[in-house]
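Take a look at this one chain, the form predicted on its own, written out in structure tokens.
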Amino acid sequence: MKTIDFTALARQNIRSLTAYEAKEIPCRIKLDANESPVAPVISLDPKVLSRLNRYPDPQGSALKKTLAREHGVMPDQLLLGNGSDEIISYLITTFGGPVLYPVPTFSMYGITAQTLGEPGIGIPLQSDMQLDQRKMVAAIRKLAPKLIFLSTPNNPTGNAFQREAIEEIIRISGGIVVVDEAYQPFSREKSFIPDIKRFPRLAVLRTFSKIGLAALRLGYLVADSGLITEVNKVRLPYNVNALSQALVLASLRQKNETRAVVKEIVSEREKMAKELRGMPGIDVVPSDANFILLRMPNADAVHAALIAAGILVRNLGSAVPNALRVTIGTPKENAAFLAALRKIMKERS
């Protein structure tokens, strides 16, 4: 059988993507991926189960109300989403490019910008792993980007950005500045959500898959009323499922039960944290996340060594060279790879 060169067949744009990966290495210990340590424990409402023949609410329209009492908006500055992903597709969708971020960032901003044929320009940070204003601001008034993406805290450094920075860009671009705030939850600093009403350019990202939820994969959009009209004009029929709904529904009850959780992970990434920078050799970047970012000298070595004591974390590679991202797992978790990080590197001194 003749073999079908299907790179070929690809549109341009596609030939040269890289698929974005993540990768399963079989470990006793998973500390890379940012996930919540705890499964919260729900109660599914049985009426659900009982329309699986049906399709579900198109518009998720009793989890949007919920969801706006607890921002304090309107149900109508809301879209969800499969994931926040999927947000992201349909805002470039949408307003299309050039798109900008800083980077090393999520990877799926340049990703999908790529992958719908829209212009992605990265703005390196500064060595401090904060916003380069200067040249951000430069590439604003020559590109005049139609949307900008702003992680914070941001993945995989871990730390927020400064407030004063974010808001001069909103204040200056034309287009639309998307707030990524998918790890807020663990973050000194407040939320953007309240600033939607002094910036109408201003959408805010959130998600439940880092507060014990990966596996519903549901995320949402916060904006001006007339940005989620358009937005919601590319969105797909029944793009959120019906028990992704209910779940959600359901722990959004439990609040005070995820707010612990919350509260232990941000207080064990405290530890774990002075801990490290007692380590020789280890640079730990300060987190406001729900994972800390170490810079070493080997990485690729003590990541192999970290695999074979049954520990994975993640490798950066060259989104930021010589690097580490650890999540904060459940105390036993954490005190193991403190232990099995400290004899790697003390054998390697």
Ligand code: PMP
Given for the second form:
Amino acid sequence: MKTIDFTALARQNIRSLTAYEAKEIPCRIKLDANESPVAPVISLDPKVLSRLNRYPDPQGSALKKTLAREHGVMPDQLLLGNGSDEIISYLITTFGGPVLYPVPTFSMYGITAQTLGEPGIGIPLQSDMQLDQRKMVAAIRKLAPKLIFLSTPNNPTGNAFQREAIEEIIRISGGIVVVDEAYQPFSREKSFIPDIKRFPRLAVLRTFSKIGLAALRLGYLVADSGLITEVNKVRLPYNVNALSQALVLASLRQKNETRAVVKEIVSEREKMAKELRGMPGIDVVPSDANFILLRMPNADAVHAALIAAGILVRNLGSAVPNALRVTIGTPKENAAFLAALRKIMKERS
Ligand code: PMP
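Got the form predicted on its own; any chance of the form predicted in complex with the named molecule too?
Following is the full complex, with the preceding chain placed first.
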């Protein structure tokens, strides 16, 4: 039988794309995907299971009401997504490009822009991993991006961007500025959600994926109600399933437990950063997130040696050459990672 060249059949902008890599390498200790090391204990309202024949609430009204109260906004300022990934796609579908973002950053901004046939523009960060404000401002003035994505704290560098720089970008921009706060719960910096009142073109993206509920795929956008109305036009019907809606709602009833886990992760991050800073040959990027970026020579070899020791971290490859991103795990996992890394670095020196 003749093989079909499906690549040739795909739309032109899809042909040169490579799929987002969520590689599953089985390892004893998994510190590669910025997940929480602790699964929350939540019970599912049995009523949800008795209604599996029905579609979920298309608006996610109960969840939006609770989230609105939590953030001091109105429910019509919220949009729920099947992960914040889906909302990134909706935003680019709604507002189009050019789409501007610093690099390195979360790869889905660029991948989704290309998928949707919109130009993506990456502006390199400075060597201290802060925004290159001069270049950002110049690009905004020259290219008039319809959307700007700023992940703060930034993935994969872990640092939070300076608030003044973000505010200037919002002020001079004629498009939408999306502040992606996936890692905000771990940050020393304040959220931008209260700033939406002052800056109507600001939209803030949040997710439950980093605070214990990655399996549920639930993200949300907080913005001006007019902005939400536009994005709602492209949202797929019933995009958030009933089990996720109910379980996230249940988790919001035990916020103290979630907060305690976040607090422990932050404290472990500080301990881990201190230990790593004491290791020769490793450069530690200061982190406000639930992971730390480490720069080192021969990161590929160190990555492989860690896998051989049963520990999986993220090798950033060409996105950030010679850098590994390690997610903060339980105290036991972190100790095992530090011991393995110390041994590997000693053997290589
Ligand atoms: N934004 C950032 C900055 C991220 O790092 C991630 C996850 N890696 C996401 C958004 C997507 O999160 P989710 O789709 O799980 O909500």
